[in-house]
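Let's start with one chain on its own, the form predicted alone, as structure tokens.
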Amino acid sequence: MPEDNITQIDFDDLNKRAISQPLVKHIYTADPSAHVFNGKIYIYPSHDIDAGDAFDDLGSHFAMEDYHILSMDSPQSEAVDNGLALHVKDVPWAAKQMWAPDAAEKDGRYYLFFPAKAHDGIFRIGVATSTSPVGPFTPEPEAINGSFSIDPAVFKDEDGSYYLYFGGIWGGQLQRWRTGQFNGEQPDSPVAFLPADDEPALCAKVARLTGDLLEFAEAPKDVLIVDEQGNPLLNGDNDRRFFEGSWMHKYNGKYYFSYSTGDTHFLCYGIGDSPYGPFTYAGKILEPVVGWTSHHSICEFNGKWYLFYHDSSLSKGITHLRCVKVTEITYDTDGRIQTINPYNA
């Protein structure tokens, strides 16, 4: 739901109609990346705080500075906050804005991938490691070489390869990398350097990771989303084009790339035959939630599939103070995800 509609909402009624409730209420959490490790669900969210920064389209009010990992025995059980896992002050290259993270496991070691603004004001993606899925995590001294923008999402394919998806426009700076180099002109404009409405939309990026999961094994490639005729989605197609919040999962042998449309507040997805795509647009996963952004993850647990997402219901609509939620998703016989309304009528 757009920011300007929040003052019209009856939040007592909204929370009664919500299909799910916040997983934790003692802190504000958002952007949940959920994985099953050793039979248990671990959720890697960002940690919203009220830093007093003014709202702007560059996301300056999202001033997150640390991570708390949540764990659940099942999607129906109580979520546990496992405490501080990593703080920006412990990351040598990072200055601020520890935004949406993700995690992976390999050979009993756990890897936390996170974006942050470096001291030069440019978003990079870093890695921190731990022997426990809940940390504490020890960061690498430098960001991933060649990384940029935000919203890392890690996908482990069945052949043991790991891929990192990332990128976000506006405050996520993806549009500033169109030439392969960071363009720092017009820093106060979130729409500077975007394609024209009749040009192909900007794409998320994907790169296979090295065996130690610490670097890119290749130059990042575009994650192309196309329509049913095979044409790239256009920048003016705001209800379908990529904005931020990449996620990848596999269902019945097909690759599902899902993402947020940002300023139009949908979670959408495309289906492809390769982790690189292209992905044919297939529909909406989630209708708009209260609050400005939508960000999610999808994971399987005991044969059922679940969508982890957030809204701003806990803070009664404060955009940058969100709460993580979970609900089951279902597929039809053609493998299409059934669209979810986050609030009952």
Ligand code: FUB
Second form
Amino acid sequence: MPEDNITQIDFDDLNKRAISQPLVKHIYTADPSAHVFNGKIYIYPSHDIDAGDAFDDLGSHFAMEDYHILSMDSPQSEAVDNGLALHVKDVPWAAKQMWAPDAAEKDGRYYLFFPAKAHDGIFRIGVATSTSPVGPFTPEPEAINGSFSIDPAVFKDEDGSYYLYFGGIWGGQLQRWRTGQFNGEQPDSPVAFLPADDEPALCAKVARLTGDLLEFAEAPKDVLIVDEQGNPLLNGDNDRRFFEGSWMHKYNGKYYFSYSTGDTHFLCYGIGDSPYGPFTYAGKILEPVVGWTSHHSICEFNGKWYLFYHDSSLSKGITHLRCVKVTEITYDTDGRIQTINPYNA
Ligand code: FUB
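Since we've got the form predicted alone here, give me the form predicted together with beta-L-arabinofuranose too.
Every chain and every other molecule in the complex is listed next, the one we just looked at coming first.
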């Protein structure tokens, strides 16, 4: 549901047709990364604010400054805001734009992974730690060495290895890293430096983390998404190619890499046999929501699977003022996720 349709939307009607309601309404929240720690659901969202920055295709209007962690006893229960967990002013390397975070637990310690623009205007990914899943978190003094772009998502595999998925095109700057170095040249167009439409699309990145979860244990690799013939999705395949918002979960021994298609507003996924992929494109998880962005996580709770996502319904369609929601997902017998429409007809 692109932004230019907003003026035609009857939000009272849309909210009645919505399959789920905002988890909290006293603040704007987005990009929900959900995990179950010690039997409880913790949601690590962006904390949206209106800082007055003009809307542009590089996402300058997403000017978030801090994180608040939400917790829930179950997907049906009330969500609790646990207050300020980390503020940009306390992160030595970060200047602005605290975008979509994620978290992991290891040996009773909690790790918050977050992207922010450093003082040179380049997105990096940092880590902050706490003894509590809701913080407050203490940031490492530097961003993860060799990190770049946005939208970290951390996945713990059954063998105890942790992997960090990340990346996003346009405002997320992934297209500026094609040579391995940041290309800071003008123009500042979101589509500059992208491949041609008939070339393979840019890939999200994945790197295994070191045992202390503070660094990459290896150089980041491409997360390749292929079609049913095994061919990489092309840059012009906007309905299916990766844009931002990586997530990894494992279901029945298979690895599910899911992501947002950005300018076409879908949440899609591919299935593979390894955390590194390749992932064969398998379909859509969520049809477009009201608002430009779509961003999600998938989490199991008591044997059922849930999609945490956001839309801009709470702000009546303002792109950068979003609200997080949750709905159950179901799998077909062949392991395909049934596509969800966020609003009933
Ligand atoms: O919240 C800021 C950005 O919007 C996120 O990093 C993207 O995934 C999109 O949701």
